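The chain that follows stands alone, in the form predicted alone, written as structure tokens.
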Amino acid sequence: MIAKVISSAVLGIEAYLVQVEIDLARGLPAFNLVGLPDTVVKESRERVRASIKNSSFQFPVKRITVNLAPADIKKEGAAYDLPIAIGILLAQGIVDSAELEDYVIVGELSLNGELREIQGALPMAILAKQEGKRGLILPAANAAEAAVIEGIEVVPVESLSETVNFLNDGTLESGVEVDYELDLEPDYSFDFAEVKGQQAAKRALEVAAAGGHNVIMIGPPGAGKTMLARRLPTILPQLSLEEAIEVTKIYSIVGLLPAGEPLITTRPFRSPHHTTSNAGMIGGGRIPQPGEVSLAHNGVLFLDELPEFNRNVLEVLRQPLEEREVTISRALTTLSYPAGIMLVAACNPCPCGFFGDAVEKCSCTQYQISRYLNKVSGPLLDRIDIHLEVPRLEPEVISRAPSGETSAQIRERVNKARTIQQQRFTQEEINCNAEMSGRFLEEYCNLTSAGEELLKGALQRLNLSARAYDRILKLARSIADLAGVAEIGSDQVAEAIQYRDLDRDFFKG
């Protein structure tokens, strides 16, 4: 006899169905599995036959046949424990097929039965709803997770015979409550209102955050660097319900969903050390997981130190900055991840870190300096709007009370600054200033007869680039919808200009 169950696995961070075939024939017995799996399926032979003896129902003395449709597509993970037990124990008639083709079972089993939690239970859930199946049936642990979207029935399980039950006479014994309250407001440990002085580099990542610019801060040790970058995403706008999905499923799959938050809600903050591979940071494996350029999506990827990174590594960040997206390539398979951030880098000015500071006296060379910056390339800076200077702070500053305005004050500057923007942009295909190419430049950067004026000399003074000249366009129009004006005056591009010399200062020399 032939029996069918419909399960479900992740291909990148979407899911896709797959299709549990059991056959029981007569012969030897033999428990075989077909479709591509790989060691971890292959070892789900020994978790079933356990789980269903030590659940109280009879393993056929049959030879057993599994395949995992489609067989072209690699199967890993334990989630096929609890399908395969399921269609073996249909394939006996012990389970009740009458509906169980409306519903997606996924599940890691245990030796005694017991189920354990899953990852990539929220892409699950969204395939049932778009399959138009009824329910999910699935691990309690993974059931406030998949119960985030609305429109499907979650029926969360703790073991083999509670699924039976439930399959074979709709009962539940588990009584886990599956109703998701949605609740987006960001809940943020750090606030803007802690951070002493350095008002400049406030209203930095002010601009920064209303329009989606990367930045680069620069100044001498214990200036307050790493400070200000992690309280950056604490004055981003909120995440929208799309945002906060995009966020979970990534994190779903690759098993760092916070325990006790079904949905993330604040943006990601993602900081990896200097030492971080190629794959750690982009991307990859055999089959390519996610890297922390899509962990950080949404949010904030703050790369400290920054020319104690590989040279590879940074170079390898150029093609996601500019297309928000990560394509990896293996033999078995080509995937995208989404990789829409704001890159935050920090570094002191030389290898000693006080070229330039009032007090300290460098001990570095001239060469060492060079040496030192030259390790970050020109076309990476290129790609960072703001670049910041973070001097040192005076000691009466240091000494008093931070007096600041909250992350909440500057959060509704930031939240009107991109409604603007939404508007803008309603019928275009980006979401904020800082994805701007040639056409909106033109379109959307209207300037003032004496903004236009000052930029042409600044550009003629500065020797600045053409990219330098774009990237000088898209701050003012963030600093211009700051200020609630439509056309970009001499004041906004005066801001701008200053926003981009430090690259001219240090890293040239």
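Numbering follows the first chain given and starts at 1. Just so it is clear, the structure is predicted and the values come from calculations on it, not from any experiment. Heads up, when I say rigid core I mean the largest set of C-alphas that superpose within 1.5 Å between the two forms. Compared with the form predicted together with the partner chain:
Relative to the superposed core, A401 undergoes a Cα shift of 2 Å or more between these two forms.
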Contents of the next structure:
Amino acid sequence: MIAKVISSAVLGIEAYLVQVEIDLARGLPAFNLVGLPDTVVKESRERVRASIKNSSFQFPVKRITVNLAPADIKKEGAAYDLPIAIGILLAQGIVDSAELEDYVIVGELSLNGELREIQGALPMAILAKQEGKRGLILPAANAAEAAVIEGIEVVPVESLSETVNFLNDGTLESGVEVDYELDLEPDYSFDFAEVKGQQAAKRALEVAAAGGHNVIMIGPPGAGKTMLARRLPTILPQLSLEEAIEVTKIYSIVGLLPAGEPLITTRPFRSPHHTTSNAGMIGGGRIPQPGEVSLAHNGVLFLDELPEFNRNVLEVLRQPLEEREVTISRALTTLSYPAGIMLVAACNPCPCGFFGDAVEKCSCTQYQISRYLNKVSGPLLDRIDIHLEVPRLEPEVISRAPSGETSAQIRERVNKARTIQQQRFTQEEINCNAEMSGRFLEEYCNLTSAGEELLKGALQRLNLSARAYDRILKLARSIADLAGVAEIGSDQVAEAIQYRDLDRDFFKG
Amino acid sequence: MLTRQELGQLGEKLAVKYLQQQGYKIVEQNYYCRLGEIDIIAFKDDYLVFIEVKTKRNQNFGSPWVEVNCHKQQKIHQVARHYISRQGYLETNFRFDVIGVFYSCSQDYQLSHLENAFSV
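How about the form predicted together with the partner chain, since we already have the form predicted alone?
Expanding to the full complex; the earlier chain stays at the top.
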């Protein structure tokens, strides 16, 4: 008596099919599980036994052997409970096998036969569709998540007996609604209109959003750096369906998907604490799990108090910032997670926080200041295009300043600039201005003669490096895109030079 | 007053009587080998059943089933395997049962049969 049920598991952000084979043999009663199960999978024996009994089915007194194929991938998690239970019932002839091959079955069982939520339902649904399966049978709690994928039947079940009834005569008791209406309109709880004053900073963030540039904000405590950063996702262009699915997949496999939100439509904003470890930042573990850079994929990674971060942690960010994905190798396996982030960092100008402040006096020595700022390595700063000073506001400005534009208004301009970039880069492998280098700069950053003159003068007077020159060109390109002009003029160059504070002597000590 | 041995034998007799009433065919009683002993081996409905009988006078020290602990289970399992290899059973279903007996006097006793009590 042999039975086969098709299930699925997740490795990295992709799912793969797992064949659950069950053999009931004569012999001393035993329940063996093979195919590299980890402890959680092994414990499913007890859950399966109890839930079969408590769903008033007979648990066979046989020698039961369960094989999870492919046998060479380590099996993790409790999602195999349901396929194993169904397989045992199938081998006994309690379940009808006619349609079983068309479905992928996943779910964790509780002792009374009810089903619990699993992780990674979205990648599994994508896989089921790719493999040409008719449907996916999964816990009702995960149904909405899987229903995002069109063209596949999602069968939400709440218990083992309901699953058996469905397989035998196609009836569903719970009737959970699985129709999902695609609505990509993001719904943020913050808005830029809430930020008073700080016009320069808002403009700089608009430029950053338009070109996908990384930003570092420098300012005394209480200037509003965090407040500004938190609102940056609200002016980024709306997520496309593919982007939303990419983001949701990552949250689905780590089980961080917010309840009642099957598809993440807002750009993620991650703000890890400065004590975060390497593994926490880029991902890690025996079987690597995504870290903060992957959780911030297609969104903003905000590092508050940048110099306080462990130096190692900042250095490991360099590769993902460049590649837009992160590959983590461990003894068991090597996995890649996407990491297309916009980095926003914030720091004080000196240890006491008031260097350069209009009112408060700075009590730091020149040496302390340069040591503080040198904690952030050159190569990382190299990848940050916009250096932005955020000064403290005068009390009367805070009380009198009119609330500015709303995020929606700014986003509209950003969207326009992004559209221009998409058209520009259709033939290239890059998507936005921030990713330009070498050849692209020459090809796409044409300066007017006035612009060129200004830039040359600035290079000499401010003693800027060749690297700074490239950054200024890129930024000027984004500013020009916002303005909708083809050639970069002196206005745009002038604005771009402002965003390179850390290249100046003032901060070099 | 019965000795422990006598009480045990009495319980096994009662269990055999009960099993025969239930339609079991008794194959072996007190099967000994150097690994240990199995009280009763019986056959019913395609299953060869290894039965451990536990007899008690009262419930003061808990149910008799409790006495068949992990160690005892392993012991029975070993003996059962020995028996199976000696007899050359291949295509047979096996099962382990426990029968608990409360014995006060010859008129007042109670049997409880636990089917498929354990598997290893």
